[in-house]
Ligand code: HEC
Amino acid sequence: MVSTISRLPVLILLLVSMAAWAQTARQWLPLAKDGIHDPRNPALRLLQEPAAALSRLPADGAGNQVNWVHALERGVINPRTNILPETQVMVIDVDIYLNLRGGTPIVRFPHRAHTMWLDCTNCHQQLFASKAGANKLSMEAMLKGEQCGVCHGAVAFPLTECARCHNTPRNQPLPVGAIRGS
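For the sequence just given: structure alone, the form predicted together with this ligand:
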């Protein structure tokens, strides 16, 4: 068995090495060499190369190598929120603290960072019931592409970025009024 004490240094080492990795220059493969585009397609040159668009956005070490939260919050991009005029666009700023009983750092789930991009119905009620503590979350399910892993590992930053979710130290008190979730 790996105890909490012996696991932590390993985790820290990994996080440091990931951070070091993130410092290296960002590179994107050209479409013709990415393994999924047909290089003989005459229209290929009309498509935008990932490097042309993504190199201008705030850097990150994984996924698209773009910190999409910063890109949006800092106004570097302003993607449309709706195309139908009658659509209700809703953003809420409520943090929920998850993984309160585990050994790894606590997970602060930010509704704001999510609802800037997503609609409530993308998560509630299919993926998560909208009641703090009502869901049975598991890292294992996420690694299989469920729960948080529906998006994280597919389109949003991947699950290798442990510290972006496990973002709250366990040995300090949570803020006053913190909502304790699952």
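Cool, the form predicted together with this ligand is there; where's the form predicted alone?
Keep in mind that what follows is only the chain, not its partners or any molecules around it.
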């Protein structure tokens, strides 16, 4: 049996390697090298570099490497929910359970995380009807940038992070009073 003391150097090396990986994972390309912005444009210097803005936010291992929900919940960011000052913002703390008949884990859609950030009109009625069960959701449509794919894969975590949405085991009962979607 290997003693804990003889495993210590391996554990230290593993921890150092993980810390180094975490640091390199949180690197963003400068705007002049991102393939989107024109490096010859003199106005480019007026924009904030992604590393300067994003490195201060809670880390995530996917997408743009920022956990936006944690940033919002911790008050690190305070985004504007709408452009019209008269809009009444409603934070809705209800989960809707979707994909009830599929083979993958059930999708728990957290309205709170979305409505803390977005006004309801961003999604309803254009992308989704405001009635449980009225929407035919499709991964194909999402992957084409429709439905949830309007944001996820663009500004929110990518659709390749399946377990973020398909997050509720089928072998457990849904919470009492759960709203069942499609």
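Residue numbers count along the first chain shown, from 1. Values in this document were obtained by computation on a predicted structure and should not be read as measured data. Heads up, when I say rigid core I mean the largest set of C-alphas that superpose within 1.5 Å between the two forms.
Core-superposed comparison between these two forms: the C-alpha position of Thr81 differs by no less than 2 Å. Annotation for His70: C-alpha shift under 2 angstroms between these two forms, rigid core superposed. The rigid core superposition between these two forms gives a CA shift for His37 of 2.6 Å.
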